[in-house]
Amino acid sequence: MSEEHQNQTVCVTGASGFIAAHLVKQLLEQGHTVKATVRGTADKYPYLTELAGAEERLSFHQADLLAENAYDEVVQDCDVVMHTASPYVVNVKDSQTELVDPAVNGTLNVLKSCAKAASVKRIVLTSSLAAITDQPSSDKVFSEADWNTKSDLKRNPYFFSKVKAEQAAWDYIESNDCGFDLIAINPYMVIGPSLGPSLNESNKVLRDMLKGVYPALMNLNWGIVDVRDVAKAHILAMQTPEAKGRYLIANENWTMTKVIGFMRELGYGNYRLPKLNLATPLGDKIMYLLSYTQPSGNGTYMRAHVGKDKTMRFDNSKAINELGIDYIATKESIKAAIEDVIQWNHIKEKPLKVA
């Protein structure tokens, strides 16, 4: 780390979140001062207040993401702002008001506050692969150059909210004379150990495999990345002067069949893992029909992602070459995620008895 990028003051919005908590931890470990925006008071977040360096270099600030000027004070004297806060809900009644408006307006509120602070030189935005695509394709290799143009308020509305929020950020930068630049981090399926007790949506997928929520193996696949690597990518983007634009953050693509097989290797075969194999052409048709029996968010996701012809292929070379990120092995990430959901008691079902 260059002397210029040592001991910086960094604001992390939504600091209690899955990715953000690791970001706070790594920033403190590197000697930075962190201003954390949270919904409650510090005593609600012992997993943050007890981090090494927190007593000396971590402060908590309450800020309403949807209130104009709410971030004016907290970003003052900050060198970098890491904007991670955004709603993550798959099934909603009103996609516009519950997902898109909060994501877009929250992002713009943070950027507008940063524009008033002469100290801020860079904003690192937590975006998502959802802003790149909402449907895998075996015929397409996705990269930072791609934008998701298929999602809307009815089709994968969460994905749509990520598209609109990131686009709003880039539009703001282009339309205003800002004293800072913008870097977007676009991770895929983020799993791994959680510093706090909440269950994040990606670890929940693995938890649900263990507890029998999935009735069968399906033609599903994910580009998996460790939460610790996603946090590291944010910091590398902060510390790399030449960093520019968007960075797709994902390690390896794993099928559901491969994930379940590895779970059995780890010794979790006595949990309620799916056994019926519908990862077949006939199974694809069955799952497509069943998708219409699911809540709207789950249903549209299934139709966009289940199928032999929907294999996610991505080019992650930009982050490797420009940021120098070195990914944690996928097996280690899956193992850590499973141990995490058990440790936090997110799975209460007892393992099946083996005769």
Ligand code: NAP
The other form holds:
Amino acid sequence: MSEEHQNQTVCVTGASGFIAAHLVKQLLEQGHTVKATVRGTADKYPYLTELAGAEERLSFHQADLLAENAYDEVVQDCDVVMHTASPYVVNVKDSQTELVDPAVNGTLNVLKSCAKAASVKRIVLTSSLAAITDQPSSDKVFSEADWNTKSDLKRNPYFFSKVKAEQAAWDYIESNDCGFDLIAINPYMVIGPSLGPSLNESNKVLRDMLKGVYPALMNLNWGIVDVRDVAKAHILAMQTPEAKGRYLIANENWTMTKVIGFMRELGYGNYRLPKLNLATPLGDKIMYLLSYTQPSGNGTYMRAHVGKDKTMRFDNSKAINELGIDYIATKESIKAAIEDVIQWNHIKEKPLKVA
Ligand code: NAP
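Switch from the form predicted on its own to the form predicted in complex with the ligand and print that structure.
Next comes the full complex, this chain leading.
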């Protein structure tokens, strides 16, 4: 690390979150000063206040994405702002007010506050693979060059909120004479150990496999990435002066069949793992019909993602070559995520006895 990138003052928005908590931890470990924005009071976040270095170099600042000028004060004197706060919920009643408004207006609020602070040199925005595509295809390799043009308020609205927020950020940078640049981090499915007690939507996918929520194996697949690596990618983006544009962050693509097989290998066969195999052409058709019985968010997700022809292929070389990211093995990430959801008591059902 060059001297210029040591002892930075970094604002992390949404510091209570799954990814952001790791970001705060790693920034403190590297000696940086962190200004954390949260919605509650500091006593709500012992997993942050108890981090090594927190007493000396971590401060809390209340801010809501929807409150104009909410970030004005906190970003003053910051060198870098990492904007991670955004609602991550799959099923909502009102996509506009619950997802798109906080994602887009919140991002613009943060950028406008940074424009008022001469100290800010770089913004690292937590975007998502959701802003790249909402429909994997076995015929295409996705990369940073792609934009999700299919989502809308009804179809995969969380994905839509991420597209709109990232686009708003790039538009703002292009049309204003800013003293900072913007880097977008676009992670795929983020799993791993959680510093706080909440169950994140992505670890929930694994938790639900163990809990019996999935009635059958289906043709689903995810580009898995460890939460510790996503945090690391944000910091590498901060420390790499030549970093530019978007970075797709994902390690390996795993099918649901492979994930469940690995869970059995790890000894979790006595949990309620799906046994019926619908990862077949007939299963694809059944799942398509069943998707209409699901809450709207799950239903549109299933229609866009379940199917042999919807196997995700992606090119993650830009982050490897330009940021030097070196991924934690996917097996290690899955193992850590399972141990985590069990340790935080997110599975109430007792394991079954197997003969
Ligand atoms: P998370 O644990 O749910 O964190 C979301 C954070 O956003 C929380 O700190 C939350 O604060 C904050 N937030 C939500 N609405 C807010 C509002 N109106 N005002 C202020 N703060 C608000 O989710 P995460 O997985 O860490 O996600 C962090 C970022 O990564 C998000 O931008 C998400 O889209 C992106 N991402 C996640 C994944 C993944 O697989 N997990 C993949 C790609 C991208 P409270 O604690 O107060 O609710």
